[in-house]
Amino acid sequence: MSESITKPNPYFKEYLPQEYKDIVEKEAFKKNKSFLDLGVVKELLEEHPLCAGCNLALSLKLILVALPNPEDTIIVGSTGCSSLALAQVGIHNIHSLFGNQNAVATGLKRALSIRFPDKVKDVVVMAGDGATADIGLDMTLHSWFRKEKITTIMFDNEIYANTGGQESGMTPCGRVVNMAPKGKKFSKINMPEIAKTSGCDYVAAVSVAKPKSVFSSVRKAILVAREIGPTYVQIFTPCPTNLKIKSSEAIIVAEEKVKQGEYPISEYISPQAEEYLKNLGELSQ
């Protein structure tokens, strides 16, 4: 993989938005960025198609800053709001069919390991709750059962945001949403616990309201997936549009739900992963 794939064709460069040229030319592939680099360089086009106040857009920027080696990272996305944003970044990415992102990532990781045996190639899945925990749950779980060395990141907005706000398996019990006018009848799927029992060596549930925690968890998850086994990060990204939140208050709602205990924050590290991170000096990050 090379930076050249994102560089504009010189014959068309003058017609491209300045923002895209900024992403490519201003350190999009800078390795080992710090949390403090957020906002210093462009990670995502500012005129992206996501809604005003979208917490997913903010979490995506945090993820992109956290990538240990952007040039040698491939993001595998799926249908949903996140797929609209992935077209606006300067990192290699693949759009897969709805729900099969972990299967695509598995094949990709194995192929890269054969093609580049002496080089680190990080494969990171990014998808919503529908693609990860509902329609794509079988492929998500089997990649964990097989101990595939990929990182899975879920944007947990607790709803099917891209198709009108229907309930998903991640919607909390009792919440009134489209297709659940009397409130959802069963509890939210406990994906962090499922990830732990399915073989993930690093599991974290974080909130976009705690940006440093998102950065740290994503960084650790990708590093552990390189050598130890599958990893999972769940990021709470409440949707302002479908949950009827003012765009200016979306991040505040995310923070309040954590404070009130409605969104539990957690981190699990297997003994092997803990030793590995300790040797890398990343455990306390």
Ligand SMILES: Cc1ncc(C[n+]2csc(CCOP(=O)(O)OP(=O)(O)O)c2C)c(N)n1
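Take the two forms, superpose them, and find the largest set of C-alpha atoms that agree within 1.5 Å; that set is the rigid core. Just so we're clear, the structure is a prediction, and the values are computed from it rather than from any experiment. Positions refer to the first chain, counted from 1. First, how it differs from the form predicted in complex with the named molecule.
- In a rigid-core overlay of the protein, P17 has its C-alpha displaced by at least 2 Å between these two forms.
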The other form holds:
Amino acid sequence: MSESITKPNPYFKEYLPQEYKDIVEKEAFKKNKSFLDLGVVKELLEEHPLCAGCNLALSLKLILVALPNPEDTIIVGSTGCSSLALAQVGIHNIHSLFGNQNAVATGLKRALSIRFPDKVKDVVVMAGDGATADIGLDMTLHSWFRKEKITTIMFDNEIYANTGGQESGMTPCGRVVNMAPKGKKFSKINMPEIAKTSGCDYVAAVSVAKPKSVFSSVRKAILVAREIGPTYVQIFTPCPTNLKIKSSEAIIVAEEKVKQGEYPISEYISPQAEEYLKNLGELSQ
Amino acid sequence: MAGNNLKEVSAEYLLFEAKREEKFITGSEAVKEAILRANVDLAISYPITPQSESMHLVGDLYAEGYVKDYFRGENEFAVMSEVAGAAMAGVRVFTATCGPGTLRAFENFPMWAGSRLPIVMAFMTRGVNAPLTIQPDTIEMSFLLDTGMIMLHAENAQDLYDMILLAYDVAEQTSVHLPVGVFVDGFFVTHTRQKVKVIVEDVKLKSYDPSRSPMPTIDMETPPFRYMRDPFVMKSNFISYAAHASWQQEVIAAMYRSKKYLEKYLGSLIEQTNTDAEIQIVASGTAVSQARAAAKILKEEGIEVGIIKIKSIRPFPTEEIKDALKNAEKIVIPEFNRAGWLAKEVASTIKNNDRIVHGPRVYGGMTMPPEIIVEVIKKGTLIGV
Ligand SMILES: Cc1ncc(C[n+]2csc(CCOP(=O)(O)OP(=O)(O)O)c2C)c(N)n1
Ligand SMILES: [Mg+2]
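Hand over the structure of the form predicted in complex with the named molecule; the form predicted alone is what we had up.
Up next: the whole complex, starting with the chain shown before.
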């Protein structure tokens, strides 16, 4: 989009909501922000209804500052806690159904390529672990098999948080949660490995407790998806409400579990993606 | 692209003025002929009998350069979400399925209507499991009645061809902007050859204009970029309930606003013969053709029978049906499904609905010989049901 599109008509300006004026005036669409810009530029996420200490909310903020080109980015979400926050974001985003996010993103990306052949439009999927690895797994995988040029980001709180803490495929083996009264009977799905073998050119598993790595993996993933192929980022966002931990300690849990080796961190870059990122240089940092 | 050699024209020119020639083609081929003129950006397919051949032929149009993008999706639920994403981003789409595919995709249909997406799709109706069947049966239409989708029912390949083309113009009106399902009885129409008058001029429908959408096109070019203030539908307060309720009412209102655009092309939503006859047959789809054959047999025996063909199931022609049946003494409603959804619709529309004989009904792939309609009319009741 061009800047003139967002500039409010002076005659109508007084009727626009303050957040909208702020988004336009306070550089929310500024390109190439750093995560250090959080709290300085106008953020794309307004006040949100997620719980105090929610790690998903924090990682969403980090993702939004990491967008290399927010003014031409479209977000596709799914039902779950994240859909409550995405409705508050100042970027076009879609909520349609639970689990169909990668299918919607496929159609959207192809349509934008038809309508804007000479323009980069980044399509970024953001959904929960249940949406990505359980109910929507077929569509997640098929979008990768087809090599759709989209970025898939999973908020991995290892649980169906929004419906009250039920087991998901991403819940660790043995954990007792709702609908797994005797503990989960099988291992956490190894999505990063599956993403790699399914054709993703960039794959990362990171923790929200490391803002810099969230920021850089999201940025790399979106850049690689533009030119090379599908990409996947999995962000560890333990849920204070369902884990019954204090809000102030949620981020510490995100840090500790990684330190204790309970949440594997990883990064994979395909040779083509590596080459491409190298040529981009600073932009991809 | 070969499609670039076709001149863009208005829907009115395309449907009323463009030069046509009669061809002897199957229903599936009629779909191809329609999509050739529809200027579709993206078509997505998934195989299921008896629909598959239509989408093979649409794939050929892509290979020939008349459709900009085309692929086979992973299942019908995904396909309907894929066309939704594309429609949200402002392009014209097409897909088709039937029976089990319709049910697999179901959650998408009310989402399409609620998101005000002008998707046009064809349903080559087929029975649903169990037991497994691939045969013609219109049961899926019963399930789709309240999704908010506009539903047109083609009697033959000519209807199918015309309805697909007019569906785009109706769906894309700003005051409508809803999905349109064009239904046709699988096999009976898709796999038989009929005379169809198709356009032969080098023209196509003018492109879809996303700026006519009542919802912002999701492309980061169409403000507002933050068009939802809160996730209102999930809050537990009266304002959010009222927001959902009024949104749903608007979807239904939009569907009824489509009536005048449908009438422009279809004439009335119903078509009548022998309006004064005391016995009236009400039908849609190929049941109309069977009714015509039955009426002919009865006429030879001196019994006058009128036929009311319903072309649009949603919006339902309530006033037209009331008026058309006000003097009828006996009303017979033959259907290709077990549920008898058309009989229920008519029964809830007219006064003194004990005038209705619910049937005959055939399903599971059975044909409907005109003789069984004749027998029902003569006996005034159902036989052997
Ligand atoms: C078809 C369908 N099935 C079930 C649900 C109920 N549902 C809504 S959100 C949700 C859980 C989401 O879990 P996840 O994707 O992990 O996101 P989180 O809430 O944990 O962020 C479920 C099961 C639904 N909305 N639709
Ligand atoms: Mg979750």
